[in-house]
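First, one chain by itself: the form predicted alone, in structure tokens.
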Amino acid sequence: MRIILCGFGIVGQSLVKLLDSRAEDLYAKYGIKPRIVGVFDSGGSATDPSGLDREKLIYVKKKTKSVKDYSKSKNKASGLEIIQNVDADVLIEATTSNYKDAEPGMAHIINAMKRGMHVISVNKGPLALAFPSLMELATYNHVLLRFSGTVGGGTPILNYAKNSLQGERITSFAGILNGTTNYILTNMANGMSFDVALKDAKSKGYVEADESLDLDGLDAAAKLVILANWVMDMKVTLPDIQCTGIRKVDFEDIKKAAKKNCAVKLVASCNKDLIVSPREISLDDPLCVNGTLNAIAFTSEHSGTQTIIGRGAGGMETASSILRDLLDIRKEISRS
């Protein structure tokens, strides 16, 4: 299986390490030999139709900060140029999420599909802004689009809703989908001010470079779009979400909630409306998780409410979700 990897930050590097450590196991168990034939990062790129040396890729990135130094020619081809000129079976889109126009991820995904590549995206931007049309494009080009790492990182939230609750009709769901805001609100419940809690979250590397993605609820809203489309078969995009972040949550709100045996959490919900907003949740509710944990409760017609809890992010966790999608694509291809 030939792979082009667009984006070589923490997730991309974690994936390469994971593929390296699981190489023998993947071939023995699934008959799959993933070969990375192209990698692109913000500094440049590296390509080799016979497969790039995974250890060397990691070493070069660590030493020079860009894969362009993989070869002496210092390849400066863009992600788009690699997709147009290198033959591959799967594109993995792992560039930074951008909720304004979703570029460059959107162009990468569209062009890869048009060339007949299957796509795995951990970039939420294109899915948040154009989920319905991207799914249509995948169908039109007879390729698969997978994105299990966009919601819940390594916790298989999307797979659980689609597969474990198969045959059930999910009527609504609500979740804590952003670990950063959950960490900040947990610290505020323990007595920290918003500013101190934010500073602490930044020092631990939990906050996005653009903090508004976390604090204003955009990250949670993007995940809500993906869930609503995938789980509830809706056709919605980011502008359809009513979104309020946590900037206005103060100590009085936290104290008021505590008196009712509740905690303030940033909740993304899909009932009749799609809403992201801070809400009081009972401390006894399984959804009321602390720290950087994510949780989501699915309510279905006959099975009642079931809650899934797990770590929402992390390089290796998200890399494991990409591998899960790769194996899923492999299985689907072998069926057809």
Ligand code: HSE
The other form holds:
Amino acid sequence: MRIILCGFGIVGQSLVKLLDSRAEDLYAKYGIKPRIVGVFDSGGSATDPSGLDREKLIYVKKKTKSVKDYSKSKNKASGLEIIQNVDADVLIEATTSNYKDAEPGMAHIINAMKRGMHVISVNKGPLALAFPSLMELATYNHVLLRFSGTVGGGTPILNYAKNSLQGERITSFAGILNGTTNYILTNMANGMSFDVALKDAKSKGYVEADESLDLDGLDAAAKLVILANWVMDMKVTLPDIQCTGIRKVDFEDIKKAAKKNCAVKLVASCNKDLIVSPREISLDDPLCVNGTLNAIAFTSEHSGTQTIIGRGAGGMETASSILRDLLDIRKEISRS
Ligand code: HSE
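Next up, the form predicted in complex with the ligand in place of the form predicted alone?
First the chain shown before, then all remaining chains and molecules of the complex.
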């Protein structure tokens, strides 16, 4: 399987390490030999049709901060040039999410699909802004679009709803889908001020480079869009979400909730409407998880409510979701 990897940050590097450590096992168990034939970051690119040396990629990135130094010629080709000129089976889109125009990820995905590549995106931007049309484009070009890592990181939330609950009709769901705000609200419930809790979350590397994506609920809203489309077959995008972040949550709200045996959490829900907002949840509800954990409760017609809890972010966790998608694509291709 020839792969083009867009973006070589923590997730991209974790994926390369994961593929390296699992190489023998992947071949023995699934008969696949994933080869990275192209990778690019903001500094440049590296390509090799027979597969880039994974250890060297990691080494070069660590030493010089860009994969362009992989070869002596210092490949300056842009992402789009790589996608146009390098032949591959799968494109993995792992550049930063952007909810204004979703670029550059949107152009990477569209061009790869037009060239007949299957796509795995852990970038939420393009899906949040154009889920229905990207799905149509995938169908039109006879390629698969997968995105397990966009919701719940390594926790297989999308797979659970789509596959484990196959045949059921999910009537509603509600989840804590943003680890950063959950960490801040958990600390506030333990007496920390919002500012100190935010600073603490930043020092631990949890907060997005643009903190507004976490604090104003955009990250959770993007995940809600993906869930609503994939699980509920809705055709919605980011503007369809009613979104309120956690900036206005204060000690009074938290104290009021505590008196009722509740905690304030940033909840993303799909009932009649699609809403992200701070809400009180009973401390006895399995959904009421703390720290950076994510949780989601699906309610379906005949099987009641089930709650899945897990870590919603992290390099290796997200890389494992990409591997899951790769294996899924492999399975689908060999069926057809
Ligand atoms: N900023 C996100 C979070 C990262 O805190 O959950 C994972 O999408």
